[in-house]
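This document starts with one chain, in the form predicted alone, laid out as structure tokens.
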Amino acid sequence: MNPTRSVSVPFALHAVGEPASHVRAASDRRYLLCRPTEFEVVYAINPWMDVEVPVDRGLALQQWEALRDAYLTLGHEVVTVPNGVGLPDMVFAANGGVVVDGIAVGARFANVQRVPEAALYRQHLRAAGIDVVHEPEFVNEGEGDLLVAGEVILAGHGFRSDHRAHAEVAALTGREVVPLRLIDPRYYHLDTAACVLDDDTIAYLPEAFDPVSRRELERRFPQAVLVDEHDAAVLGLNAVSDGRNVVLNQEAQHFAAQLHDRGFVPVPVDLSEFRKAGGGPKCCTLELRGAPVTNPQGLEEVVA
């Protein structure tokens, strides 16, 4: 991919111009997402579940297929898997796994609705050609708490993920852990609360994480970019960077103007039916990092 070349943009997406420091670059991505053909809101496992405010399916699908376009017009691939019979939290695929150098730690969630969901995300990690998919003993929900940032993995814990994950995580990747700790449960996994930009650089709200974890941030991550509550709150910080271009909710404006300002290039979305259930352009997003990217097993991918 030529990080330099303009994108033309896909439906209800708008990039902003180029940044106004110097151009980052962006690698190429392979992106796992699953398709929303079950997703509603019929219970309610975080502060954003509503199960009286009806979800509009075809505007979510609407909704998804343009992140999908985003990401093959930025030059990236995309893996589909089919949405579990019965799951409607499926199409949040980050907490299916996390994987790093083509070895997957698969989840295992925390609430009883979405426990059938980890055995379906460990067979599509393996068809798309991940050798290595470990089960893990301790409750770690995929991406959604664990951010790799460089060398390290930012772990996220306090709502859903149980601390122990973090040794266990460290152990299957070789890869150093660092504990972070929520503690306002609108922010209940790690990704609705930070965001990693490149290897060296964050985005996160100081508010939603306890001193201890606060001071671990501000040390590693000097250069930071901070957000402030208000884009915080409609899950700017639920975003996915290739390294220049930064897929987020349109509604955080601000943190788009401090990503502009900084190098990086915003690509608003509209995911607001998938706000009604927490989520956003992350929790709909797996990265394979390390994985091939021959399809040998027959699953659904798109080469932009």
Second form
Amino acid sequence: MNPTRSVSVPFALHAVGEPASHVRAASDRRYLLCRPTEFEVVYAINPWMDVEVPVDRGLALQQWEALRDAYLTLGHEVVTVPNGVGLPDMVFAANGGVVVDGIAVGARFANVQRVPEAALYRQHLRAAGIDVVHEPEFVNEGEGDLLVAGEVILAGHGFRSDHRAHAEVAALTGREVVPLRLIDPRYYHLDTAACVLDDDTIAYLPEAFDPVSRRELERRFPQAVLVDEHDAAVLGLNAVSDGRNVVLNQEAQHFAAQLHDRGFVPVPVDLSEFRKAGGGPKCCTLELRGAPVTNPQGLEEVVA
Ligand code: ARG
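Next, give the form predicted in complex with arginine (ARG), keeping in mind that what was shown is the form predicted alone.
Now the full complex is given, and it begins with the chain already shown.
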């Protein structure tokens, strides 16, 4: 691992340059992605989904490949899993579980349409080299609601994940779990309302949380980047950071400027097709933390 490695990022904001005063360090990551060969919107389980609005699957596949290529360009390892037949939302790999210290807690889905994904993801996590893969008792939608922030796990509830999953995840991972109640149905998963930028820095939309949760976030993260409604409404917070580079929806321009001011490097991508299902870069990405690196070149590797 070379935390100060510099990468060439072939994206629009590269030209903006980086503030010399504040250089942040990236760390190598290992991401699991699902190739969206079944992606479509045929049911509506969040307010973004409208079965009347057609999805261009060819364009979606191109956008997903650009996301994968952005990770590879940044030097990260990408493990790709196939899309289970008849599972249009399986592309949202973040929901497949949460992995910390090489231990995976699998998902249990709230909506019947996504239930079969859980077993497939547990199988793929094992194939990706995670030896301990737990099947949970209570509903948790993986990294959609469980964001690892340094030593703690921020845990969204209110729409999908069951609050009883918090004690379960804490017991299985040995990590402190911080419950956060989501109150706006557009931000139904925590990863649509908050984003972990590095071990001590997060970004979030305050209005997406109830007053108690807002106070908790203010207390724990006084330096947080507060994101505005416009950037949140393009799913700008559904972003993936390696500690330095932040892959985010290209429409979230003010958030990108805020990141730049804080010494992060915004890496904009276009995932407009996936927004039709309520997803963005983070939804498509499950981080494998503490898992053995099987592919040190960081080239795409497919797990059957
Ligand atoms: N249509 C999917 C659902 O409603 C989108 C999931 C997005 N994933 C995420 N991590 N926020 O479940």
